[in-house]
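Starting off, we have a lone chain in the form predicted together with the partner chain, written out as structure tokens.
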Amino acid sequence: MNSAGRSPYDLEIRGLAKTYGAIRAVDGISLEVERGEFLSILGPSGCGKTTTLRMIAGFEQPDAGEIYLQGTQMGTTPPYERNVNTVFQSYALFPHMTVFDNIAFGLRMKRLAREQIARRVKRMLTIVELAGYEQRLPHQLSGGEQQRVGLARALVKEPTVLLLDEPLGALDLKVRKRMQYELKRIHREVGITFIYVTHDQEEALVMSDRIAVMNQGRIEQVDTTFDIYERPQSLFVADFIGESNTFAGEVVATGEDVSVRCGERVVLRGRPVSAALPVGVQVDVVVRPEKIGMGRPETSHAGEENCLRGWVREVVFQGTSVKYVLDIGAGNPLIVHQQNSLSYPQAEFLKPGEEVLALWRLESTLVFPRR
């Protein structure tokens, strides 16, 4: 196990737990990370992300568990002999040194030849687009600016594995969209292993090969971002990455498939998640707000195994798309998105009051048993 570069994996974590006085920041977490893969850890506030990247870097002792890079067991190896790299939400820049200085510096700890730094740090500086900017002090730099030049000093080193705890955070949404491109395009660059820290679910579908979901100190799902978003395996997961519609109810009926009863007169059909549900089981029944279609209430429809009669509530205006609120008695409202494929003057929207048909189908609909 100890034979360095031997792993597939550039990391693995096993049971991995760090507990602060009576907070379990993280409780036993297992993973593990590719070669050259982007995974994203997603999650709420204070789930224990920046501390499981803490440990990663060798920042924090962990309680129990293992971290192994490449192969290697890290133990108590302090963070500036691990092959690991951080980009800090914060930028953590060295404000009396310029730009080349702070991307030079971790070469210079290395004590590498005064002209392969130079080397190394101009590639960088290119890579993240900012060749010129080599004698600027951090302070005149711009917060993208900042990011770029702490995201080059980290990269710079070619580290195993690099860790970036929310390194958009602090930049406003126009220049993350932007950022986040980029960092795409580094990642492909440079071919290194991100471990991408962020709470905006967006951001991890957007830019990750694969999600890592966590919640309270745990892992819930690891996969890829299809699955994840397609295939939750937990409500929490369901409910936290994208919209959906949320409904309590009871199996009144089990097969390959499951009926469940929300409310007075609805009945909705769907899949369960994981293992068969007897009848009686509480369930939450979800499904996603664009996978619902909408029908005039006198047609007949086949094939979409769930159809409810509701009637339109609200109507709001979103571009390129449309948001329905729908009351189908099934206690809360039902939330439909539609894509705004009208040409004017064609057709118009429905209008709050009008009678409709919600349909979707039975894969859209997972039923996951009541916790």
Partner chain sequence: MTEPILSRLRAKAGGDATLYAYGVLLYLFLYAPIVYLIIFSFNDATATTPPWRGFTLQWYRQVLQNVDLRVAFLNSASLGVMTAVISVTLGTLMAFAFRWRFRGKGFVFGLLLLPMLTPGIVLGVALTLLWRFFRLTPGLFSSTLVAHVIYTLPFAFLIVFTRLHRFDRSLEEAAMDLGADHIRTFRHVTFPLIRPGVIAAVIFAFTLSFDEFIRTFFVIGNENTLPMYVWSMIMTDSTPQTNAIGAIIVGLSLSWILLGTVFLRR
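We have the form predicted together with the partner chain; now please give the form predicted on its own.
Left out here are the partners and the other molecules; the chain alone remains.
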């Protein structure tokens, strides 16, 4: 381990584990977070992401493993001695204090000079775009504004790492989406490492530099947002991030690419995600709905390695896109998303019962060995 101050990482986790009774909440995870990075820990409820955050903050003690902040092992260091701050879903503002006093509270506890407090609070108010709100009370603010005050209060102490535990969960959808971009902007301005816990995959994709996907106490994959979406390393990641078509099948031909029989009359060609897959092995085939094109039965499909004849079962207009549900005889329907680029009143969508060809390239077809 690098000595204190020489580590290239703001946060390092080595073999971290936590058990509650018979439940293995966190199962030996390891993670490195670079300085100034925005990393999201993403996963379903109960996967261990909040427990991990609480152990980093010092609110929970791990049963095994080590946590390092800028190369210094935390061990049993109490929360108030760790240079981290946490922002929760609940704003936890002092209702009787002004915005200025809420933000300044932690600095006053550290007994900083009045002028220094005023300077740092003013800077934070500018960063979170609340300049002029200094004398307002929390009840005079909107939910998004209250969350900005909570964020400013955490950042004003200049922590090494800021921990955010689903901080936007209490906001309505429109405000939440706006705050996602605001958080990313604030992160760029302050340059502090952010560790963001969420179950919302779109939120993680919008804000993060990298994402750590957790499942049943373990990290399935840590990667850039692009690679998490386009190159998932497990069926869980492919299914959890975005929408996917998944078909169970058996490998019938192998090589650099494989052919998989899915149902009686459907054979798909795709790329194995991991090691070579032998003939006869059971696999799952995944393709994203937006990777699939559609055409009339007479349409040429040159260059498209996968071409299936099907029938439109359902059409769902979603505003920016149209979702088609196709019956292709593979045991489950094929979902296709097409961008809505048509103009009213000329817009014409396929109708239920119409026969179509579903077309997509081999590179868009991921093949996972069955677990």
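All values reported here derive from a predicted model rather than from experimental measurement. Note that the rigid core is defined as the largest set of C-alphas that superpose within 1.5 Å between two forms. Positions refer to the first chain, counted from 1.
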Once you overlay the rigid core, does the Cα of Val267 travel 2 Å or further between these two forms? no
Quick one: core overlaid, is Met97 moving 2 Å or more at the Cα between these two forms? yes
Did Gly132 shift 2 Å or more between these two forms, C-alpha, core superposed: yes
